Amino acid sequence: MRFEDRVVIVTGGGSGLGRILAHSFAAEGAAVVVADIARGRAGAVAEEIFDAGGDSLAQTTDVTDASDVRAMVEATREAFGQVDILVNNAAKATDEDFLSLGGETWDEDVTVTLKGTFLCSQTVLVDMVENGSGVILNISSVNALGYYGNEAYSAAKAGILNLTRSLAVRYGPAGIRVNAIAPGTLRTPAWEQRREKNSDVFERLRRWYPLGRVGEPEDVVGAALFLASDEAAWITGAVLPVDGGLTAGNMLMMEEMIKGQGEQS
């Protein structure tokens, strides 16, 4: 198993992609700390992992609170030892028009998504530098690579990409690797509010994806496990889109261009 005797923290691990990642690392032998702001969600996932024969610990953590983050890392040390891998997955996105977006809402999205990544990374890096090894995997988004709405969330996710490269360069000499994944649309509970308003939202979105569908959380697992593993020992500072081809180009736009040319002729 790729992560036997490794200790992994997954923030936002109580649901969606975080839950799937927590289970996947545990299945590969890691002791997994499931950190989530919702106590019930964190506890449920940790219990699922335990019931499946894995080692897990639930932590109720607000990633925007430095004392909460320190407590999470200290609890990890006490339960399993020092952190080998940190997966910064916790994020918040508010679906609101930019002109009506309030400053408090902007701050909340940016604080959870970007400041949370900063605080968690800073806290685990102390031990990682001392150990001379460690992996930080940041979950960014295609929203960091182009315009797909959610301006505050997108700005924060773009900031994560710069932070990824900065930490990779600064702490590479200490034996620490830092990479990011930029997923496209994933079928997770985060989309439930939009699905309640538009039940066919995934059907409409799939037309924009060259592979013809939106993603499932499981589609991100392979990339995450690879980048966190020793198989990626010479990869750092990288951003890997896992997006069904969304950022590769726009087939619908090309078809409109061809159609327009035909009409002109």
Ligand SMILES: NC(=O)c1ccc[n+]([C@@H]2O[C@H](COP(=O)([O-])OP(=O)(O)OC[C@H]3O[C@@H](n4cnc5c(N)ncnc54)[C@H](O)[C@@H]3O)[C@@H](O)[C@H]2O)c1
The other form holds:
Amino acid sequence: MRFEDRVVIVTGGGSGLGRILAHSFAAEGAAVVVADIARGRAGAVAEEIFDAGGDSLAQTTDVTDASDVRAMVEATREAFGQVDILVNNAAKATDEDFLSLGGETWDEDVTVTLKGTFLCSQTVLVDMVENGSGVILNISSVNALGYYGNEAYSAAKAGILNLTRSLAVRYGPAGIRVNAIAPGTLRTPAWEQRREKNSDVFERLRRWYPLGRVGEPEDVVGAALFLASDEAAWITGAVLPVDGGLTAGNMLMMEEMIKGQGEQS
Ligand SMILES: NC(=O)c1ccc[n+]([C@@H]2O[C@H](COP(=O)([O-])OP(=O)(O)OC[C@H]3O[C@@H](n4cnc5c(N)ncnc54)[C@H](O)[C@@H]3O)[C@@H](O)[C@H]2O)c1
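Return the structure block for the form predicted in complex with the ligand; the form predicted on its own was the one displayed.
Once more the chain from above appears, this time first in line as the rest of the complex follows.
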């Protein structure tokens, strides 16, 4: 078990990708703190982990609130002694046209996504520096790498990539590794509203993915656990797309380019 005796905090752990990551770390021996702004969700996931024989603690935490974040880290220390791994997974994306996007909405998306990552990282780093070890794994997005809508969220996700590199360089000498994953479309509850409006959205999106489908949260687990584990002991400051090939190129564009070539020649 790769994470025996390790303590992991997963923010936004009550749903979607965070829930699956919390389960996966626990299944590999970690004690997992499931931190979520939604109390019921964090509690439900912690209970699922217990039922599966794992060790877990639920925390109601708003990652944008410094005192909540401090309380989350203190509760982790009290329950399990230390924090070895932080997964910054909580984020917020609001679907709104750019020209009518309000400043408040911009602030909310950027605050949850980027400031939350800053606050949680800063708070765990104090202990990690003292211990001389630790891992931070940031969940970014393909939205950090190009334009896929949600301007505020995307700007924040791009900010996370710079923060990943900054912290990797700055705290590498202290024995701390910081990496990021940039997932493509994942079939999670975050898509519920879009699916209500457009029930075949995943079917339509699959055409853009070289691997022929959108992702499941489980598709991110291998990369996340690898980067958090000792197997990645010499990897820091890296950004790993886990995106079914989406950002590798554009197949539909290529097909448009070669259309009709057969008839001409
Ligand atoms: N679903 C996708 O297509 C996709 C694609 C790329 C990246 N991601 C990233 O994966 C991560 C997880 O997304 P998901 O699709 O599982 O979303 P989700 O909506 O299923 O889960 C997000 C969780 O974060 C919690 N949360 C929201 N605001 C919070 C706050 N202020 N403090 C603490 N918790 C808060 C929510 O309560 C929820 O439980 C996010 O970082 C997201 O940007 C998702």
